[in-house]
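A single chain comes next, written as structure tokens; it is the form predicted alone.
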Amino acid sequence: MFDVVTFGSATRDIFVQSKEFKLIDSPEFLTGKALAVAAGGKIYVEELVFATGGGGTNCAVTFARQGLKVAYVGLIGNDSGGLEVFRELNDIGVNCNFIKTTAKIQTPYSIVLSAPNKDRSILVYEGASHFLSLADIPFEAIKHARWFYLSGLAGESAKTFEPIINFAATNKIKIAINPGHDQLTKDLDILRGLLNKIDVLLVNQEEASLITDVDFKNEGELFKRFDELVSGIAVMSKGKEGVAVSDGRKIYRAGIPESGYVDRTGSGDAFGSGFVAMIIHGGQIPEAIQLGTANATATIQHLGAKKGLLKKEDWGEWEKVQVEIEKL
């Protein structure tokens, strides 16, 4: 019996760093400004790095090095990326038998350009991870698993995301999902219908106030609403703030440590699957809120999603954040 199955993304990440990108101000995009380099010219790059990621994969390594039975399911290339997935997520432990292949299309790649303590900016090839099908989920096999998690499921795959909660909520199996943006956004009606099955729902401030129609700054009413349609745990993420957790009888705050930063890359994963594996082990909120803070913050340390997520009993080397509780 596993412990946990890790639904969504499996990619190959290329992180590309380089003094030579500059950031400019710009009305031609939304957030304002770009990441440019001259026109023509050749850049140098300090540092390059090859890895995986994935929502999906992401996840299943905490999983694993936490100690946890873990398998992943997932639709990868044919190709050196998708072996390169598949021998990583193998050599960490995690089950890799329900890894699908396709000689149709490329596994997934995403190129992170990144100014050093500047910004970056993602370049995305979708590829297989959104093509899954329900036919290429193994539900007799994994249906005495004990929690599935789910990340965000894009594209064609977005259509299995109803009928894996729906398939787990009939087998108990105890289910926590980070949705994407397909989710969040053409399919935020069939989200909202499903949250009474979710045991722990993991969004950003902005995600939030999409699922609940509040303003993230007016908290007290958000989690209101949460505990409303979520049968769960309702996680909030407040990024340089830290987290905000309702159970549906207390809130629990915590911020986040001091520390610098390499890249951000997977950091929302490293939280969400630290916090749901400490709740898997039995521990509580607070201290699930702490393992996720660790785990996050020690993964931005490195370039690559997975290279600095902790193993069990390893908490970092930064104190444990401190959660106060508040009675709703």
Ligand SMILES: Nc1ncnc2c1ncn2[C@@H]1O[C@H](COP(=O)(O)OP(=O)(O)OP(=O)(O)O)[C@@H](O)[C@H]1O
Given for the second form:
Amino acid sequence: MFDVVTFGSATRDIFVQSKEFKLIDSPEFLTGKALAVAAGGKIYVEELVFATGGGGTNCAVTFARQGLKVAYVGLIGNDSGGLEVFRELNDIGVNCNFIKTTAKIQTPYSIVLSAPNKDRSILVYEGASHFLSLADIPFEAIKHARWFYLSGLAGESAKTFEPIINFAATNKIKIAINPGHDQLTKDLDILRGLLNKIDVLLVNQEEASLITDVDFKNEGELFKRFDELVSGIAVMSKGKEGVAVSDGRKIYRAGIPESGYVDRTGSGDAFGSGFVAMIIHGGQIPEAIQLGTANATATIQHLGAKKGLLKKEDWGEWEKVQVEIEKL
Ligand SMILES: Nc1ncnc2c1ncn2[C@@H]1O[C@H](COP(=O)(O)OP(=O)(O)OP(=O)(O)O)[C@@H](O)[C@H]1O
Ligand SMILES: [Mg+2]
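Moving on from the form predicted alone, please list the structure of the form predicted together with the ligand.
Whole complex next, starting from this chain.
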């Protein structure tokens, strides 16, 4: 029996770090800033790191490191990137029996352009993770799992999000979700309708506002709405501001340790999976916040979304964060 089965993307990531990447103000981009290099020039890079990423596999690795019996369900291409994903998960102890391969489409690739101490932009080739179908999911083999953890499912794969949750609810499998772009935009009404089946909802501030229609700065109102919608625990991560969590009775808040960071790719996955790993182990919300935060802090010190993820009993080099509790 699996403690947890994860769903979501599997990617090959290449981190390219260069001091020559400039951050310039530009009204032409949504963020008001551009990561820029000289057109026609040759740009030298200091670091080139090959890693694997994707929400489904990043979280699976946390669970394996935390001593849980975990399987990953997903689709990869029949190519070297897919092989690399498979090999890494297998080596770490994630059950890979339910990974399907396709010859029709390549494994997703992300090219992370990282400007040290500034920002990063990611070039995304979406690939096979977008094409998981219900027929690829081994429902019979995973029906005795204790938990499902779903991160974003996009493209064609988005159609499996609702059936997976309904299957889990029917089979008394606990459910944690970290919804992705498709769930939060075109399928937002479907997502809202599923929240009463969810044990742990994990979102960042912008995502929390999209779901609740409440400005994330109005945290009291926002959590009131979450408490109406979500049957279990609602978690809102706030980047370098830390996190706020509600279980419908209390609100828990914590900041982050003063660590600085190298590259924050994968912080959301590290936080979410660390939080849920502690809950699966029978921990309470304050400890879950502490493990999620420690796991995120540990991985953002490295290039690579899985690098640095914590092993069981290892809390990393920073102090555990203090958790403040407010009764509702
Ligand atoms: N700049 C930062 N410095 C330190 N810790 C950070 C930083 N950004 C994120 N974290 C840690 O990671 C957690 C999750 O981050 P965030 O709220 O940005 O999630 P996210 O937007 O879902 O991230 P992702 O882009 O990976 O999906 C935070 O609660 C914090 O613990
Ligand atoms: Mg996220």
